[in-house]
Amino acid sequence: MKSHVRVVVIGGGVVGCSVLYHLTKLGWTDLLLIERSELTSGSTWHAAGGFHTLNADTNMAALQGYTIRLYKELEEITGMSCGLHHVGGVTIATTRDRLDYLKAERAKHRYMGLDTEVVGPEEIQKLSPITNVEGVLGGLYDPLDGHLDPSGTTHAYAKAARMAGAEIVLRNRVLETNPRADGGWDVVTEQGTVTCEHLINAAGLWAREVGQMAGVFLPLHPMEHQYLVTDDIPEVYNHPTELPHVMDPAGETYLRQEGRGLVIGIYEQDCDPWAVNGTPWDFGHELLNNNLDRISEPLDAAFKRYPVLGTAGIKTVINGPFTFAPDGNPLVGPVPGLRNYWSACAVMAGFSQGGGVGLTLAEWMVEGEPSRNVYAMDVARFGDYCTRPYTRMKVTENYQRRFSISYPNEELPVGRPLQTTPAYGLWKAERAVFGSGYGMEHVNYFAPEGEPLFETPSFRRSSAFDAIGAECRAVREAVGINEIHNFGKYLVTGTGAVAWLNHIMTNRVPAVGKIALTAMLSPKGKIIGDFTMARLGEEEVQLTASFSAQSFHMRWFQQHLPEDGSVSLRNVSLERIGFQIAGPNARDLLSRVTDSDTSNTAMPFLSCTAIEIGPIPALVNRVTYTGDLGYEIYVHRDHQVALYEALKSAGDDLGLKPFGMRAMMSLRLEKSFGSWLREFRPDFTPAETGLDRFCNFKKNDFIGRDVAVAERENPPANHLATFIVDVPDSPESADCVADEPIWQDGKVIGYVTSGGYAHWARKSVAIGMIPKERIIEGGKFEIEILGVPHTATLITETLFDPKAERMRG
């Protein structure tokens, strides 16, 4: 074993071997993979080996498509067989909601280049004659689905990496990982110590334990998972071709052919987390004890869906552990708080996602960033709120929901409430219906008396539709109040604060007392944040951005902080909270609770002012996401309830009403305001989204400037546009959410980034990315919603306050 290498990969499962191969593919060859036992010794060896492209996140689905297409390349490079069986697969729907979900997924695939189709019961019967289609409404067929040999595939990755110069050392457990002053790592193993520049945790079932060696907790947990292999079945081996995969979400089962029999796997509700106190180091090629009682109910459903199982004997029962993150997606990328420490773990669908994970991490390490938006599997999408018990609870919930429908308005209940603000009790008294993001409770809407405190999950207009409309009208016609705790907030101070921010942000830090809107870019010019900068003093700036991106943004900040100590950075997201007030009566309300001058001269648009509201010190930002006259009022969390009482008592006769995030997202559509991870995300550049107006090109050194300048001189082909969608005014109607394809002249030419119903304007609205030359006022398009085309008219003027007279006045 070498004593010094560029990269050490810990873990010899399919993910570790994929990472190793992809690093060699991008030119890094001074690599060492260390495996505690043999290759595949973990989850890989007992995996069922199925692969598929279906994923709710479009970039994850695309990476799964990449993974599946990669296997033939591996076979050509190595001369080894991956045991590929491209048999296709169908996911069946037995309810309208499930069929809606599959139609929405099919629509996404249109612009992703994935060749899937919605099929009816008769076609499903032809594809899989062993499937009982009674009660089936339809299904989604994907010709790319299939299965492979897990061991052969892993060894093919390993051989391809070795052929390029990488080294693999087996039967050598890692004992310690110690950081070095130069940013590298000393990896202490049973066979000695190796020093590396970069360390990759691809330890699978042992990723938690390996993370602990570096002092971090990676939010993942193993779950027991069972599948059965049957004896030979005549209806299977006499079929002229290999049968396709069938997934029956309602029955919690998946099924595929295995030789002359079948494999049937279960994602049951009565599930068990495994190794709660840690994965034993001597575990490897063992299986767990069978527990058929746990899967008896879904097995009964399987016997009805696949009658041939009723007479088939069971050859083998496989019960083995797989690791999951709280949302089911992998944990990939640089681990926050550590230098040159990378995660490639919690990849529970290793043969669907392993290639994409390897490519992503290799690009990140070699080229500085991935080639696509991989936020959905970025290890930094979670924060400190993900404790061990919370992670285990959410992983269990995710396992139970493996085949559940993902509704656009659904809020999952497990582990809540976890974090709340002092106003939580006030909102409960007002009949708030809560959502949760990044561990924090926030109000979605307020339920009228007599209605349930629950929003029914739906692809169509929900049970909250009327209540949200009333909140929107209260803002536009009087004044609304909304909590602003769900912004990430950062206090940047020090002699170097302004210079540093001018380097990492696209806009120039404003003068004292002013606010500037800005993007933050990667070196390749991709959007990694949209921020408000409020200049509180000569050496003090408050940043606000998405609450859910705290770990993501803090990682970037810390990676770029100057080493001379001239900049101090503090995350004050849970400390500075408060309310926004918005609407035509907002200024009147503010004037009633302070002795300070609230006129437009004293508090103009894009200003920040320190005032007192009664005895409460407050910071008022004259900016609002509703697009109306509005103010964000920040106070210390200890003063939040007092601030609310002051505003409420002063605003009753002004029509003050609380509003939630559902109304907020409706109101912003009327101004065509973009949203983080919808319009503003690492897929896009400022020139594509309109954020280039917040790029100060007179600055010569901001990160990503060269790309932004190049796109100013040679504009990109695509740009965001806003559409009014012709959707019937009915409770059964569905509005755009995201990822619906946009058609023109019989072709898919773009896709929706976000949408919904604009209640004050009474229009169904979509924002989407299309070719720039097609952005013409009144242009006619079609947007496919749940498989149905709807006429969409492009607008170039906002639906509310197009000249921003109210917002600025």
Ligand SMILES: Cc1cc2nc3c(=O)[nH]c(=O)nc-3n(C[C@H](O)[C@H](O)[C@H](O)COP(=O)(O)OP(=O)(O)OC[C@H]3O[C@@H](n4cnc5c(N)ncnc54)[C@H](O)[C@@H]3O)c2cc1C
Given for the second form:
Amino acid sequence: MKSHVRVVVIGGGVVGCSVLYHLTKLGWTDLLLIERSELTSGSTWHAAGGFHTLNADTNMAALQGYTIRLYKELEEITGMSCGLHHVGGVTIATTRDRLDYLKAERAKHRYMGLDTEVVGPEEIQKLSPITNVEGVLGGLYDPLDGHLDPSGTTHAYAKAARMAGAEIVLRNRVLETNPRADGGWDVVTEQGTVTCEHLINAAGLWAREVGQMAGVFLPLHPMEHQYLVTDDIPEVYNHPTELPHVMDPAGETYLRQEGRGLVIGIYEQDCDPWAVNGTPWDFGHELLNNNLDRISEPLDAAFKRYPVLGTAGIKTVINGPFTFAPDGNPLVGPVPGLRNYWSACAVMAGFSQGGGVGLTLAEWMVEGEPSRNVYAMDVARFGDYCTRPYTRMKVTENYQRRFSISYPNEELPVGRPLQTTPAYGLWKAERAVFGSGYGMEHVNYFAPEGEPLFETPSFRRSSAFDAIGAECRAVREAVGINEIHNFGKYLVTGTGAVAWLNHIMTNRVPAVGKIALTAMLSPKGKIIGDFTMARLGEEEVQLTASFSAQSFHMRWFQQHLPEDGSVSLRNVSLERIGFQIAGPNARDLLSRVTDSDTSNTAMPFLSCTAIEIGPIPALVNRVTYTGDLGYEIYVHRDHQVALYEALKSAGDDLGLKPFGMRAMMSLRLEKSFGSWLREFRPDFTPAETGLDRFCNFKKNDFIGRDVAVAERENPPANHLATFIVDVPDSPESADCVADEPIWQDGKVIGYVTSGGYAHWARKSVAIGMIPKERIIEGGKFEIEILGVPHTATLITETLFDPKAERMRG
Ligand SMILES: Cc1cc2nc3c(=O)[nH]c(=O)nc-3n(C[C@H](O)[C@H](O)[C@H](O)COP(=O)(O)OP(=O)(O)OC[C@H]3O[C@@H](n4cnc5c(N)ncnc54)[C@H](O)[C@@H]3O)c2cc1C
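Switch from the form predicted on its own, shown above, to the form predicted together with this ligand and output its structure.
What follows is the entire complex, opening with the chain shown before.
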């Protein structure tokens, strides 16, 4: 074994081998993969080998499409067979909601270049005559679905990597990983120590243990999973072609042909987390004991759905473990807090996702960043709140929900409440219905007396529609109060603070007492953050951004902090909380609780001022995401309840009403304000989103400036636009959520980035990315919502306060 290489990959499952291959594909060849046993010795060898493109995240779905198309390339390079069976697959729907979901997926696929199709029960029966279509309303057919030989495919990746110069060492366990002062790693193995510049944890079933060697916890957990292989079945082997896969989510099963029989796999409710205290190092090429009791209910359903199963014996039962992250997507990328340590873990569908994971990680390492937005699988989408027990609980929930419908307004119940602010009890007393993000509870809306404290999950207008409408009107007509705890907040101080922020942000740090909005860009000019910078002092700036991006943003900050100690950075998200007040009466309200001058001259739009509210020291940012006259009031968390009491008692006769996140997201649509991961995300650049107005090209150089400058000379082809969508006024109606295709001239020309109902304006609204030349006031388009086209009219002025008189007044 070599003593020094550029990259060490730990783990020779399908993921480690794919990463190795993709690094060679992008030109790195000084690579060593270290495998404890033989290739495929973790989850990989006993996988059912199925692959599919369906994923709620569009970029994940596109990467799954990439993975599936890659297998032919691998076969050509290596001359080896991946044992491909491109038989197609159909996911069936037995309820209207499921059909809605499949139609929404089909709609997304239109602009992703995936040729899926919604089919009726007769078509399903024709495709798969062994399927009993009783109760089936339709299904989504994907010609790309199929299955392969897990071992052959892993060896093909490995051979392709070796052919390009990578080395693989087998039967050699990694025992320790020790960081070096130069940023590299010493990897201690049974066969000696190897030094590397970059270390990749692709240890699958043992990823937790390997992570621990570097002192980090990766939020993943293994689950047991069973599938059955039947004896030969005449209806199967006499069928003229190989049968397609059938996924029956309501029955929690997937089915495919295996030789002359069938394979049926089950995602059961009565599931079992495996190896809670760690994966044993001596767990080898072995299976777990069958537990048919656990899957008896879904099996009964399967016997009804596929009556031929009743005529066949069971040849084998496979029960094996594999790992999941709390949301079921992989954990990929640089691990926060470590240098040159990369994760390629928690890949629960290695044969759908392994290629995309390998490509993404290789791009990240070789080119500095992935070529598309991979936030949905970024290891930094989780934070410290994801403890071991929390991870296990959420992974179990995710396994149980593997085949559940994901509703856009759904809040998952397990592990809650985890984090709350002092205001939680106050909101509860006001009949708050909570959601949660990044471990923190936030109010979605307030349920009127007599209504349930639960929002019906739906693709259509939910049971909360009227309550949210009332909250929006209270803001626009009087004054609303809402918590601002779910911003990520960072305090940047020190002699180098301003210079550093001017380097990492696109806008200039404003003068003391002022606020500036800014983007943060990657070197390739992609949006990796939209921030508010409040200059509190000569050497002190408060940043606010999305709460859920804390680990993502902290990783970037830490990677770019100057080494001379001139900048201090503190994440104060949990400690600095408070409220925003917004609406025409907001100034009156603020003036009632403070002696400070709240006039527009003393506290103009985009100012930040330290004031006292009674005895409470507070920071007031004159800005609000509602786009109204408004103030964000930040205090220490110990003062939050006192602040609320002061505002409430002063605001009762001004019409003060609390509002939740649902209302806030509706109000911001009326101002066409973008939101993180929807309009502002690493897929887009400032010139595509309008954030270029927050790029200051006169100041010093900043990260991503070259691209932003080039875009001024050569503007990008696409830009965001806002639409009024012609949706009937009915509780049965569905508004846009995200990813709906936008049609013009009979073609899909763009897609929705976010949408919803603007309650004050009483309009259904969508924001979407379309070709720039099509942005014409009053332009007519069609937006497909749940498979139904709706006329949409482009608007170039915001629905609320187009001249920003109220916001600035
Ligand atoms: C019953 C079952 C059915 C499945 N069906 C499908 C399916 O149909 N389709 C699909 O896409 N996926 C399926 N999967 C999931 C699939 O198996 C996984 O997604 C995939 O195998 C993950 O691969 P991996 O490389 O990340 O991990 P693993 O396969 O676990 O590989 C990790 C490797 O790292 C090595 N390693 C760990 N620690 C060390 C160390 N310290 N030193 C050296 N080497 C180390 C291990 O020996 C192992 O070989 C199934 C899983 C199961 C259990």
